[in-house]
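Take a look at this one chain, the form predicted alone, written out in structure tokens.
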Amino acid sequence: MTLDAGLLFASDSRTNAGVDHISTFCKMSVFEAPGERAIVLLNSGNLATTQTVISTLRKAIGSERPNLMTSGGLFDCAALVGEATRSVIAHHAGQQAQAGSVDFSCSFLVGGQIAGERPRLFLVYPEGNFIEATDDTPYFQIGESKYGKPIIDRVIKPSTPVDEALKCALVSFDSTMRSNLSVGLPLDIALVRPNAMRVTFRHRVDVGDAYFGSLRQGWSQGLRRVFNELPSPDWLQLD
């Protein structure tokens, strides 16, 4: 989410290859030079692809090749992620041409701030192209989004305070986890405040997190209460 108060990132950590093979991998990567730049990547999709993309990006750091720590702006960083994504997917697909219908696709969110420009957030598609968040569309979701999207659509705007935005993000994840086993705890949270040029807050929400537990319970009870208060249709006729 791109807010007036900063960029808020949230990701789950569940990957699965069927209901009997569920693993936990962090889907958040941070590239940071405090005082100069802070870049956060979130990923979804094929685990082998996303790990190779992240490794490729990290390997380039310190070399003479363009990389996330030397690029002049977030636009250039998004282009680097897009190029790496497109290249890795093409390479994997070529090697596994005989493997059948394996989906090597993945998506990335690339956000943060580099000294000299404003905070920015991009969504990078598997094809390598990308779009930027705007005031009209101040957030992006990748991966399983349909169950948790409605609450964000109703609440989030650039002026939303960070605490309200984080609460909304957690409710969105809770709604998704209740309807889809491919999304699960722990959740990783990061915040980049404007002009801080560093990740100013990080937190992991795990199974024993008291706040998240109370939020889940309160949201469920609130939904039931509001539902019960809604009037029945006056045009419904029952025998």
Contents of the next structure:
Protein chains: 2
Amino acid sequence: MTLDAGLLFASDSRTNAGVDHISTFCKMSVFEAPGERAIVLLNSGNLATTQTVISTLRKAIGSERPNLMTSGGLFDCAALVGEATRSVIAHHAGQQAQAGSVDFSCSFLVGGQIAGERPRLFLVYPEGNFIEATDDTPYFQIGESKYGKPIIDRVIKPSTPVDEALKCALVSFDSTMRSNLSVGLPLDIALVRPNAMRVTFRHRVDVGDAYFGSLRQGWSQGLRRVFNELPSPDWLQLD
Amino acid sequence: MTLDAGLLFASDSRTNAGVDHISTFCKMSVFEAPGERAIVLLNSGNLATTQTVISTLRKAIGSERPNLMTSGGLFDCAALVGEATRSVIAHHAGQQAQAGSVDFSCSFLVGGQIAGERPRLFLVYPEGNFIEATDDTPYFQIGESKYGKPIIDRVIKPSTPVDEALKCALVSFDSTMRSNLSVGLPLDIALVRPNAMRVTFRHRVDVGDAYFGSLRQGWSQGLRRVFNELPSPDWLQLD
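Please supply the corresponding structure for the form predicted together with another copy of the chain (the preceding block corresponds to the form predicted alone).
Below, the chain from earlier opens the complete complex, with every other chain and molecule after it.
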């Protein structure tokens, strides 16, 4: 989410290769030079692809090659992530006799701030191209996004305060986790405040998080209360 | 929805073949012999396929062939719908040089009651096979289902009264219509009460429906109120 008060990131950590192979992997990667740049990557999709992309991006750091720690702006970072993604997917898909049978694709969110620029957020597609969030569309989701989208659409504007936006992100994940087994705890949270040039706040929400537990319960009970208070259709005839 | 108080059906009526080709088609078909049987079909997916399937099913009525008005039970009706679906899809897909480029698939819900049986509800897949709703899973959705699923999961049980279930279906459609352009008004509603052997109630919800308008507004305001009342994360540190 691109808020006036900062960039707010949230990711779950469940991966699955069928219901027999469910495990936990953090989907948030931080590239940071405090005072100069703070970049957060979130990934969804094929885990082998995303791990290879991130390893490739990390290996380039310190080399002569263009990389996330030397690029002049966040647009260039998104382009680097896109190029790495496209290249890894093409490599794996090209080696398959039946390329269609495995989905190697993945998506990335690339957000943060580099000294001299405003905070920016990009969504990078498996094809390597990307789009940037604007005031009209101040947030992006990747992965299993539909169940949790309605509440974000209702709440998030650039002017939304961080605490309210974070509450919204957690309610959104709650909806998704209730309806879809491929999304699960723990949730990773990161905040990059404007002009801080560092990750201002990080937190991991796991099963024992008392606040998240009470939020889920309060939201569930509140939804039921609102639902129960709404009138029944006046045109319904039961006989 | 399979409720103790009856089978409740709801469908939207938007179809699209790209954003330039949006039109309105009812996705609900009724096959009824009052006092003996009442069968409701809902369809999603490729419109050419679903129209051909329904025309095929209607043409069979009055002939010697097995059909929806003579079948001994609703299981056989689901099998007829499945066989017609599989056959139409195979016909169209088989005629294409590039079969993969067009999605001819569709799904059906087949519900109702035939004299001598209890009320039953089936979901028929594009492959022609089908599953039946049970007390554990008393509802099915087809088409664009994710946005609207969470509220149904929270509310619907077999014991849910009809007016509450209908309110839930309308709230569910509201969520979907807010987030997805491929679902739109009018909504068609049908109710088949147990042992009535007829469609007990039908209604079309269109733009001017005052109740639906107030429901959408009440739900939206209620959600915001509940959301605003929930506490912010106590572990969030902004500096």
